[in-house]
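In the form predicted on its own, a lone chain appears below as structure tokens.
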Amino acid sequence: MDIFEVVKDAATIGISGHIRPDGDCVGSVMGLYLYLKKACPRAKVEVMLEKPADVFACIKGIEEIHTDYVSDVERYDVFFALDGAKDRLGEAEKFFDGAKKKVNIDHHISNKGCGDVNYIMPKASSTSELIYDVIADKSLLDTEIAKALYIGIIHDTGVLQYSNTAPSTLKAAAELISYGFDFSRLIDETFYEKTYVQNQILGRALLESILFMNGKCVVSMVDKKTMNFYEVEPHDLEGIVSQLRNTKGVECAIFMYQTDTLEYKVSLRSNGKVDVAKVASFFGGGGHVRAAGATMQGTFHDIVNNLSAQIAIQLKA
């Protein structure tokens, strides 16, 4: 795909990503936005997205995001759904559905494509890497576009250490840092650095984690009462499940936080023996072989029991 060929005749272009946007979602959305602003100077380009975490304030144009999902464009000529299918766009789904041309770019294996134009590459490290790939004219890249895409790549690859990191990923990352931004500082400030409260809730989650299935699985949960006590938002909980996965002997880590009465957002991470995308898909979620998630209903113990049954099938196999 050459992204310019998709949008070259468009007067209005919209871009959105999934609810609760993570680093790859924010990086790919903003990287594409900054590129299209340069490639299509006469077009009106807008981003609809939930407010990103403060750590992404370093990305140029982040303040231009329509977090209120309000636009004076009645029907976009082209609308992009990035890093997920349209059912994860939240309030932006109506703009996607109403667009003259719908484009879906993603790397999640559970996404079968929901656009008129689909670029779904499950083997790619991140949607940000895919955006880099579809920019055929690399002469339009600049430091700010490169920075946004690099952030997306490092967040979805765990700073290039997860198994989804391929030679093509390293090549893309190398070419992006050639634009001269301080990539080391960027990694520290957007990936590793945590606030005092984020460290507190991480400590609490680790302290209250439970090993089960003969030490092959570990689970932790944060309820609404605890989140309110520490005054944390969902984005403050990012990284907890990955830390749980690092527990010696563990094949599958589960972290969940309460979103409503008897409702939890569940994150799953695997060390290779369990395909957590299959587990998540069974419960209406999705993701990757080693990183997936779903929203589930029930008590904490009900959800753990239901997940355990699906995980056990794979561990026995």
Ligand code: AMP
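Numbering follows the first chain given and starts at 1. Being a predicted model, the structure only gives us computed values, none of them experimental. Definition used throughout: the rigid core is the maximal C-alpha set that superposes within 1.5 Å between two forms. Shifts are known only where both forms have a C-alpha. What changes on going to the form predicted together with the named molecule:
- 70 to 75 is the sole run of three or more consecutive shared residues whose C-alphas all shift by 2 Å or more between these two forms after the rigid core is superposed.
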Given for the second form:
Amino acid sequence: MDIFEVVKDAATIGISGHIRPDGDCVGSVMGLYLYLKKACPRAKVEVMLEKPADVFACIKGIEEIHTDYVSDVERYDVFFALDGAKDRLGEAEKFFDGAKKKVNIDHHISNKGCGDVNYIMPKASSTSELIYDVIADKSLLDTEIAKALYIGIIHDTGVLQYSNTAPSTLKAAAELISYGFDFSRLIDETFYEKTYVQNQILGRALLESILFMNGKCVVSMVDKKTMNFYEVEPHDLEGIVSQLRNTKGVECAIFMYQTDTLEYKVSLRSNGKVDVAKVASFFGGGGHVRAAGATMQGTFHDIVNNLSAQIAIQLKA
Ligand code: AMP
Ligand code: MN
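Could you output the structure for the form predicted together with the named molecule, given that the previous block was the form predicted on its own?
Following is the full complex, with the preceding chain placed first.
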């Protein structure tokens, strides 16, 4: 796919990604945005996205993101949904629905494609790697675009470590760092660095975690009261589930935080034996084989019981 061919006749282009945008979502959206502004200088290009976490302030143009969603829903000739299907766009979904041409670019195995043009590659490390691929004219790449896409790849591969890292991922990353930015600092500042309260709540979640199924599963939960006490937002809890997954002997890690009365956002991580995309999809969520999520209703214990039953089926097989 050459993304320029898809947009070349458009006068208005919108780009969005999923709710609670993570590094890959922000990186791919901003990388595409910066590229399209250069490739289509006469078009109006706009990003509509939930406000990204402060660590992404280093990405050029991040302050140009529209978080208010007030314009006419039929405003766009082309609208991009990145890093998820349209049902995860939140408020921006209506602009996708109202657009003349809908484009969906994603790497989630659970996404069957929801656009007029779909580029869904479940084997790709990240949507950011896909954006790198679809920019056919690499001469338009520059340091700022490279930085945004590199951040996305780094975040979704756990710094080029997770099993979704392929030779093509490393080749893209190699090309991107050739644009010359301080990648080591970028990784520290956007991926590893934690605020004091982020570390505190991580510590609490680990301390309160529970091993079950003979040590094959671990679960931890943070309720609303605790989030309010530490004054943390959902993005402050990123990374807790990966730390749980690192527990020796664990095949499947579960982390959840409360979003409402009897409602939790659940994150699942696997070390390979359990297909957590399958588990999450069973409960209306989705994701990848080793990293998936869902929003679930019930008490903490109900949810753990329901998840355990699905995980047990796979572990027994
Ligand atoms: P998380 O646990 O939120 O970090 O998500 C892990 C992976 O699953 C990410 O790639 C998410 O985009 C994806 N994911 C999380 N929640 C959902 C959902 N409700 N539907 C589809 N994919 C999801
Ligand atoms: Mn992603």
